[in-house]
Structure formats: C-alpha cells, structure tokens
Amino acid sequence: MAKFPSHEWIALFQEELNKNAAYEDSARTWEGDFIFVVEPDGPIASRQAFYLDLFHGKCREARLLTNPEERSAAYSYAGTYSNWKRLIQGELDPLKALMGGQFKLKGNMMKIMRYTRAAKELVNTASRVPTEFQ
C-alpha cells in the first residue's frame, strides 16, 4: 500500500496508467499535462500536488511537486483531500464532481469534454493502485 499522495503512490499510478489499454485507447489523441492539487482538509495540513505529462494514451512523466506553482501545465484539477479520497475510492465521478463544485479545473474545458472517457479511465486506474489514506 502506498500513501496518497506520495512519490511511491504516483509511481504506481504511472505504472498502472501505462499498462491500461482502455486509457490508452480513450486518450490516443490526447496531448496535455496536468497538475493535480490536493487542498488541505482532514489529515492534510498543507497543499500538495502532483504532475502528470499525458501524451497519446501514455504517461511520460509523473512526479510529486513541492508546491503547485513549481511547474506549469496546460491543466490543473484541484479538490480537497477528502474529495480526492472519495474520487479514488470510486464514490465520485470526475466530471460530475467538477460540475458539482467538489473539484476545480483550469484549462480548456471544451477539450476536456471531448475526453470524458479518458478522464474516467484515469480515475479507474487510480482506484486500482493499492492506496493508504491518512
């Protein structure tokens, strides 16, 4: 089990993502990187973030950031720790959570809406990573 978020969890997520054929198919024409921001609540006292470079159905780079501003990306997806936990456990749909205000997106929303299946596969992949929540 890997703690979310941690270097270990992000490495496992990248590994799972790169072997997920359904994600590869759904994101085969996607080009864009993300910063995923975990806002403090519950056991998390400070903002945490991780970066994913997603390109044509593969994750070329994944890493924990010391702060979300450390790196620029085409997109950012941010929510509280408790909402991330619910998302990874399959209790929240990534797009419904965005529309419902549990998460905030910065970037081209029109492009995101063309890749809803890929977004769901990202979350499905995260739910397969053996995760320990604090």
Second form
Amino acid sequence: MAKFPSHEWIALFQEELNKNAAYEDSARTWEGDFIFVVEPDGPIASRQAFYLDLFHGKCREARLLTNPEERSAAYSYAGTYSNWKRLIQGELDPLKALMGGQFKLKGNMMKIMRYTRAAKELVNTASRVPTEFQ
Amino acid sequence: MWFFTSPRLVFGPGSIEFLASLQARRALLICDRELARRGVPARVEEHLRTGGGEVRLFAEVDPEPKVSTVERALTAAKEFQPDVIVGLGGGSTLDVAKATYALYERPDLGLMDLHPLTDMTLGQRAILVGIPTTSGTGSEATWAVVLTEGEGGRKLELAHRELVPRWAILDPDLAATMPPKVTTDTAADALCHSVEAIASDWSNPFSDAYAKQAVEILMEELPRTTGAKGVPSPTRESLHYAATMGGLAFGNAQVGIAHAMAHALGSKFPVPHGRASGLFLPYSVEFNFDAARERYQKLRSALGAPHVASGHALADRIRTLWDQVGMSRTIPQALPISAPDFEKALPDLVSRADQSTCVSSNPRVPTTAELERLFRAAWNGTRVDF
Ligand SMILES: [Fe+2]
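Counterpart to the form predicted on its own, namely the form predicted in complex with the partner chain:
Now the complete complex, all chains and molecules, led by this one.
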C-alpha cells in the first residue's frame, strides 16, 4: 500500500507499468516524457508533480519531483487531487476527463491522439497500484 | 460529466426550402463533383437565392477527401467571405465543409488544431448547414471530420464540438438521388454507428436512445430497399432519419474497432466507407460481446432476445441482414485485392487501426496481435473465437 502522491507510489507505478504487456504493445513506438501534476484540493495543500520518461513501451524513469517546477517535459497532464483519485479508482476516463475539463493536457495533441490506447493502459496501470488516499 | 451535442434539425420532404429563411447574403455551397454533374446543387441554390443572396458553388470534393481539398475550399471561402456555408452531399462533403468552416472562422488555426482540446468558439462570421444526400454517415450531426493526408496516406481523425453544424436539413427527396449500392453501403454504416455507439465505453442514456431507435428502423427498413421498384418513399424517409439518429448516437458516444479497421482499410484501398465499416461490424461484435454483454442487451427490443444471447448470435443476425441486402461479408467481397496484396498491406492496416482514436473507447481494447487476427478473420470470413 502506498500513499498517493508519494515516492513509494510512483515507484510501484513504474514497476507495474513495466510489467504491463498491453501497455508495452500500445506504446511500442511512443517517445515522450510526461509531467503528471496533482493540483491541491482536499487534503493536499500544495502542488505536486511526477516526472515520467516513457520510451518504446517502457518507463525508463519515474519520480516525484521535489519542486513541481523543477523540470519540463514534452507533455503535462494536470488535475486536482480529487480528480486524480477518481481517475485512479477508474471512475474517470482519461480522455473524457480532458474533454470535460477535469484534466488539462499540454503538448503535441496530434501525436498523442494516435496513442489513446496507451493512455488508457497508463490509467489502468495506476488503478492496479495498491493506493492509499489521504 | 459529459455532453450531448446536436444540430438543430429540419426534416421532411421538401425541407430544403428552409434555406430561404436563413437569408444568406453570400452562401458558399460545398458539394462533390458527382452531385454537381447530376444537377442536384441547383435545387439547393434556388432556395439560397430566394432571399436575394449570392451563391458560390465549390464542387470539387471527391470520395475520400484530402487535406488539399479543404485547402482549396478555404481559399474559395476567404475570397467569397460567406455568411452561410452549406455542405451538401455524403460524409466526405460534409467533412470538407466542417473543416473549411472552422478554418474560415479561425484563420489562425490549422487542421491539426481541430482536436477536442482546442479552445475555440465558432459562429462569429458564418453559420454552418449540413444537408446529407446519402443516408448513413451521420456527419451532419457529429463533431468528427475524417480526411486523408495524401494519396494512400493515413486518415486524419479530427473532432471538436464546435464542428457540429448549426442546422442539419434532412430532406429525404435528396436521398432519392442515391444509386442503389450507395443506399446499402451508407445504411450499413448507419447500423455500424448505432451498434458501436451502444457498445462504446462512452455510451450514455441519450446516445443509447438514438442508437436503439436507429437500429430498430434500420433492421426493419433495410430489407425493403431491394425490391424491383426501387426504394419505397416511406422507407427512404425512415432510413434518412435513422442515419442522423446513428450520427447523434456515435457523435456523442464514439464508434469502435469496426471503424478503426474501416478507416485503416479505406486509407490503403479504394473501398466505400460504409461497405468497410459494415463488413467489419459482425467481427467486432463477436470480439466485443463478452466485454459489453449488458450494453448489447439494450438491443433486445429491436432485435429479439435470441439475437442478443451471444456474440455469434448477434453477428449472425447482422450477417443475415447483409445477405438480404447484398452487403459484403468479407474483405475480398468488398474490394478486388489479391491475397498477396492483403498480406503485404496487413502490417500497415494493423498499425493504422491501432492508432485510430476509435480504439480506446471500444469496450474491449485489442492488442496489435488481436487486430491482426481480426483482419484475417474478415479476410477469410471466419468467426471470431478469441
Ligand atoms: Fe462510419
């Protein structure tokens, strides 16, 4: 069990993602890093961010940033803590959540639209991480 | 949180006369070459001119329209400065009209910006009217635009809520200009939209209502299109409305892998879109059924309980309909390509289907290996048992 968001959680996520054959298949040609931003609300008082280096179906690096502005990436996917919780619990679809405005995505849209299956697998993986919400 | 988006619908025989009430000052009428050859645009122009307005015809849309067609239509729009843009034709023409309208309204944007996350409000310079002359694509009612990047290129799947036309005019008299094979192909597409919308992960009570109604009408009316005397008027009218209902269903709930596969096949080979989506539908139903059993049960009243008891039963019900109306059941029936050509194209077909936006809302997301098996099943005409 790992608290979300935390160093332990992102480490477990990376481990799960690298075991996920469906993700590997769907993202086998993907190259691009991500920042997942957790905006404060509910029990979370400050902005937090994860950095993920996703390359050819694998996650080469994943860590909680000490300072959310510490680095940039090709894409950022941002939502409030409550919406991250709903996403991880499978109550939100990652793409519908973008269209409904619960999440914001920055980066090259046309490229990412060809990898919607990979996006779905990323979220499915997150819901497999034994997560404790605060 | 989700949305239901719809154009304002005007329907009924002769309903194109509604165009006069728009009082267009300058109307750009976008249609395809074939329709122009048959003199159909003149019937529409007449009503647009009633209010004293000027009409310019852009009749350069071909099947499987390319990005370059939109560029030419946009040049015409920029020169003419219309306050009404009318798309008259099948899905290809309506898609060109929708993309042209968006870029005319927002010259700072490019085609690649026409995705759901772009912040844009249209309707400042012109209004968009969609008038379908086929009964199937539902494009007059949806937010989607499909264009081809270039000869043999990928399909660009563009979408934005603002691309839904302000008005859709459903005049069944215009559909009477369709050749019989086009009637079948486009109706097959409408059935595919409706069944895929029911099964979609994004389905919702509003899209379900239209999808169920469309399936019921299509199942009942399609077999009546094959008589020696041609399509009876009431059937023509019902099919025309059912197609828009199918559009409202999938436009608000997404399509699935039958469309991902159809877009891939259509990008590699010259096959009418509806023939491709229709042929893949039974295979996709067999593949999806266990993952969306409850959703398919919503078709019980339209089809009868035995036909929604299993994936094979539902697929066979569709195959029976396809046989009744002369629809293709396999890839070789749909287009004349050799087995070696198919094998050569297969890796591309799989990769293009895999990267389609239609895949992720499908109730069962296929791996690339499963997509390959699905294409092979559709080539051989075998059941999907995996
Ligand atoms: Fe379609």
